[in-house]
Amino acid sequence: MNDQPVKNDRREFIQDGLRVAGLVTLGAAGGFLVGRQGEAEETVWQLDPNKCIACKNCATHCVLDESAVKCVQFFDMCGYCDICTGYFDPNYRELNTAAENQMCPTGAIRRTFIEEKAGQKFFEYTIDADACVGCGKCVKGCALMNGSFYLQVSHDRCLNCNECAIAVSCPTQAFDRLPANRPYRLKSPALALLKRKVKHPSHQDARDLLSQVYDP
């Protein structure tokens, strides 16, 4: 399978405001956290990705099937590297998006040409949240460069169990509760970023964002 080009370029993308893809998956939750608006008593689980190893327990821990935890990716953070270490399998044959290139085991990252510019490749690698199934080996290797994936527990799956089973499991305990109406985390470069972004009467999205996002 070849990258196909499309017409918007690299600026586009960086310029219109913030745009995480995993705001998808955030924005389904929208139905879980209007019930619990004003309800600051509700907690919810989440996982700290300023604590995250990315071990894989994410992955076969979580009581459901297919794990409640997703990678997300902050676009700000992005290098949209030709060569991305959260993409490529460190022994990747070519850089293209054959299976055997990369190193999602379900293919859930995609990786999409922006432009070519004084002889650079840019390319956007977003998440398919249904394809994910939480192992962080793509955050592992995003982290040798400029870190924008991270985990987090998507809500719109999560059954919110009274002992969360991922939580017991983690090495680092990374996971704690949150207030049901801010149940999202930021990696900490990322939620400065987004701070300086809302202070801009552009961002609608920044502070769409920002609203879900726990500040301690």
Given for the second form:
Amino acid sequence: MNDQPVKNDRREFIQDGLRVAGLVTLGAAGGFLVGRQGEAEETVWQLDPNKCIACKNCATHCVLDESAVKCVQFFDMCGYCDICTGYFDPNYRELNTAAENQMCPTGAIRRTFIEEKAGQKFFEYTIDADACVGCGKCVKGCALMNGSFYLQVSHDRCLNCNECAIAVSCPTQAFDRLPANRPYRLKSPALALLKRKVKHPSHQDARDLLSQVYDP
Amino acid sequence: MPNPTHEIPVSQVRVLAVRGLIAAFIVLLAGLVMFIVMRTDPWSGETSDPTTRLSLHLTEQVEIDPQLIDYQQVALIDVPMQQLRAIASGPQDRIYVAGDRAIHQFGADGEPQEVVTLDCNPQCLVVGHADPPEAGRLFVGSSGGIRILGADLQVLASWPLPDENMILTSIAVAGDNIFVADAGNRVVWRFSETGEVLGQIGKTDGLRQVPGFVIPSQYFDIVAGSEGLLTCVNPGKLQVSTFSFEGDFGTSWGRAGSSLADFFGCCNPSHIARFSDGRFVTSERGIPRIKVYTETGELESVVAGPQQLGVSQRSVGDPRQGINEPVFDIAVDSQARVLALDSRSGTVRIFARIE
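Got the form predicted alone; could you also share the form predicted in complex with the partner chain?
Below is the entire complex, every chain and molecule, led by the chain shown above.
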């Protein structure tokens, strides 16, 4: 039996210390990354209507048979006009709902008479999302006047692909990812209007909409 | 022994041959008809590429036959402003541009002359005649009220707006009367030179047979004539309406449509000016076009289309434009030149008739 006391080598002690410290750091970093992944915010694809040029790629590039991108209407910007440039073909023959007078290739816009004032008829234009293919033809037509139509990714249809085929083909890079709890965007003038509107206590619908809108 | 084969009578052979010929003729005729239909079908081109139906084609509306354009751009004035709001022409054909809390004055040749700063953001502007009582005064409208500036650009009078819902879009002057177009209330207010409200014009009134204005957006322009008539655009009806200064409805002209003689879209014309001989100049938004109409509303000539106004076909109907939409406020001077305010490029385009 060797009764001689074990000599501690200073160099070995430092090396052991470094090894232990390295292992602790590695473990802590792993735990941090795993923990952070669990807390990461879920994001979804959305297009920015301030950048969108309604090029029709949304209709033709989505992996779904029927695109997840749909036209939406921001009523506060709409003029409720009889002659709507988003509804009627530029070469319309008559102001009625006959297919040859409509701009939409799938007849997805509903025209409903609202009232007659100052000798002028007013109509409400709503989108039938099931029929809309997201081509943006009406968005371009509406942009000639008030610009209340715009395109958005509909999240009850979007598969949220890792690589969105529309985003890849978008000529203006209008697609990016938004927090899933605020998955929609508005045009800048529409957002300004909505912010003004929510100040009135009676506009709960405006507050509900604003709670879903991403505001950078 | 008789021959077992059945002989077909010659008459029956003839009948069969005729039937065969008729059948062949019918097949050929049907083929020919189908060929003609396929070659002349106006939609055959679209069906070959289904995505064509997803695109909006405005070439027919945007491209104007150069033979129909009777004016050409003769000058371009740079205006050092961020937000150009309104343009007016004054005595000696001086040019005034309002915006950015200021009014810039240019000579008839475009030489910068004066800049006057304001304590408000001007929305609309008109300049009176050189002779009294207007004496070359400037009448400026803003959300803060109305201001009258003398020919030396000093403030002579001002008063606040009488209604909080007023959205000022245009101002006109005739003698002692100042008219202010209000898109918020869809009426024209008539003021005295001291700011006293003398009346409202254009409010729907069945007894006086005033149909009322339809203003779907913030474009509502007016022009006053020395003969006692106020001419107003009625954009929601795609018309131009005339009233007496007392508010009696006179006439309306203008037709909706996409042809050159008509007003395009849901709300046009956006701006109007008047030559001294009574002819009107209109400016349209959406598909920007500036045109000259006779006093009774017949298209006389085209001043400029999108191409002449520097608006590319691709940018017409571009949803991104928003606040930078190509809308051209207009004015005319004593030489019958048309001044178009190009707020996108920060310039004034001057058009003169091609001799």
